[in-house]
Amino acid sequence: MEQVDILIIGAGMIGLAVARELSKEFEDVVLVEKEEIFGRHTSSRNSEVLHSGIYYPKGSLKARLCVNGVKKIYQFAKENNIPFRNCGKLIVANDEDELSILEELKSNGENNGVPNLQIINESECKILEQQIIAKYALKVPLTGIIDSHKLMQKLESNAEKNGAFIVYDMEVISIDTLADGYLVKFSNGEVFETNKIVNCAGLHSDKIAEMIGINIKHENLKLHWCKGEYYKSSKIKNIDHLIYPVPDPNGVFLGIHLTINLQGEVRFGPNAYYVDELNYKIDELYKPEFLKAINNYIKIDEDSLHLDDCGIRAKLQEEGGEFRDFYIKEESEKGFPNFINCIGIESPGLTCCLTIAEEVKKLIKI
């Protein structure tokens, strides 16, 4: 039986950065994973977008995490040679009601911290993006995207050259309380004892905080699964900023948006549906929806618009349901001091991987 004093459930982008950061103050750190390598799920498939935070209501981890985080990535990056750009994002509006949801999100953003916010007009928008259809935009210069799996690579070296050791194919079937820690028993017959617990299971992460005790549906930690689709096309060319509708009232997800990668090819996506079981197979139903999306903003045919890739999302925000924040929390007030739950960690999580793992640290009881 091994003996950890830190053991980490996750090796998507959060447990990578937790790993990192934790392995920086703390000698016997464990990062196991159930797949074969890391960032098998959420982390990988997504827009690779750095947020801004001007989405998220004023005091939530959202909101501070994605704004603070932000700038340390992009540092982050530049010290440690990852591909990014900082492009920035238009927002647009084509009538007087989407244009007041843009101040809407001007002013909710500048209460954030978010710097340099700007709503310009048509002529404006077209020196910036020519093949644009907006009548008005909201400017965010912060946004960019970043190579995701170029950071997961650094994340994953820095920590093992902090001394972190990084397991893969380590899938957690259980977790009993000891008096002083936990068990963990492993599907391939390991059993670890540990001091304490990270849970960074992304999609699985309210069923690890199921198998040490904690009532998910009481605490209303159930996650729900959100799919979404993501279409490319090669006939959109030259676009220097990232393109975006309005975002759902219903706060499910921002709208299918124009994205280029870091090659400046394009792509849209992702919709948003939920789902019930974890498959990645997709198909064209949901075209007519990405079509009539798109050409709000930019003329697209259907010959043009071809399948890319999809990724599920794991949301505290049930179907219908109103914003729910990150669940980062030390569980002593449940009886299980130093398990520390990181539960909904979706969008933008890959911009907060660095602040979330500076904020799981704080709650470290040594």
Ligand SMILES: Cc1cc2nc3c(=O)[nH]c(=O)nc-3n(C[C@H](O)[C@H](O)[C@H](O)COP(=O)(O)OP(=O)(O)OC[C@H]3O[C@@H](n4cnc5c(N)ncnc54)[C@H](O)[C@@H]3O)c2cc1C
Second form
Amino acid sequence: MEQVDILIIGAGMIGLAVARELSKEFEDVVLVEKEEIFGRHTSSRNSEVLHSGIYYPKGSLKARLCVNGVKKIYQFAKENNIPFRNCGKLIVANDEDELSILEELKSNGENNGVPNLQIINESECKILEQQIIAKYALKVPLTGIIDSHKLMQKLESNAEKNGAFIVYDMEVISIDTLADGYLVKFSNGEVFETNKIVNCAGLHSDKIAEMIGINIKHENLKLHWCKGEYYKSSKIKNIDHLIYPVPDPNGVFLGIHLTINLQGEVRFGPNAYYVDELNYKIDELYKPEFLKAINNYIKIDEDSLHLDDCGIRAKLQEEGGEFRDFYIKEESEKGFPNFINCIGIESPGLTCCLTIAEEVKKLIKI
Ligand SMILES: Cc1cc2nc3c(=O)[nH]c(=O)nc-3n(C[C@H](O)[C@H](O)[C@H](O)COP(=O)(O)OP(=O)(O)OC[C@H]3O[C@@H](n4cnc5c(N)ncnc54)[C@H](O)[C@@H]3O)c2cc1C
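With the form predicted alone already on screen, would you show the form predicted in complex with this ligand?
Expanding to the full complex; the earlier chain stays at the top.
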């Protein structure tokens, strides 16, 4: 049986960032991942946007960790030669009702500490983005894009350099509590004894919490999977900013937006619908919804829009439910000391990976 001090479960963006952060200070850190490589799930199936923090309620973890996280990640990318671009974003509005939503977003963003937000008019929009249809736009200069694969590579290599062990093909199947620690079993028959566990299992993080005996229904920690698909278009070129509509009024997603990647290629999405199955298959069922949404801010015809990819969000917010914050907690109160849950790490999780890792470090009890 292996003895380890800190066991981190899940090598997505969050588990990798946590492994890097904890291995700066602690010696015996092991990260286990059920797949054969890092980032096979949500962390490689997202928009790769570095968010500014304008959307989330003041005082929420999402707001605090995003506003600080975006600055940290730009700095980290600069220091480590990770490709990124601080391209900025425009949230566009086409009537007075939408303008009032922009005004609310601007004030929310300012309350959260997002700098340099500005509402601009139609002619100012045209100067920035000739092809975009908008009467008004909220300009968010802090937003950007990053190469998320390179970011994960760097987090992995930093963690290993600090002395952390990362082991792939290791699926946790059960966790038992011991007098002073935990006994973790894996599908390949291996067994680890550990003092501390950090649960970064993304879409399965509620199941990991359940393994230890937390009643996830009772604690309101059941995850609801919400799929989002992307389309691409090679016909649209020369866009400099990310273009977003005003967000979905139910707060489920940010609206079908236009992103550019580091090569300047254009993608649209994601949409949002709840699913029960972890299935990355895609078809064109939602193409009409995409066409309608996109044509509100840029003209595109059906033939120029091609199905691209999809991701699945790990949401604590259920269908029709209220805003839910990230759940990042040390579970002594529930009887599980040094068991740290990271559950519901949906967007802006990528932007927050470094600040989530710092938050986790603060929760470790020595
Ligand atoms: C469509 C979409 C778009 C998004 N866009 C953005 C964006 O533009 N900007 C932004 O900031 N955020 C965005 N996000 C959010 C961001 O991608 C996530 O917050 C982040 O990737 C979550 O990382 P994670 O490490 O928690 O999860 P994951 O990447 O899913 O990693 C969890 C890991 O745990 C492993 N695991 C699970 N169970 C076990 C087990 N039993 N044993 C061992 N390993 C296990 C899994 O295999 C997986 O590798 C988006 C998300 C989606 C779905």
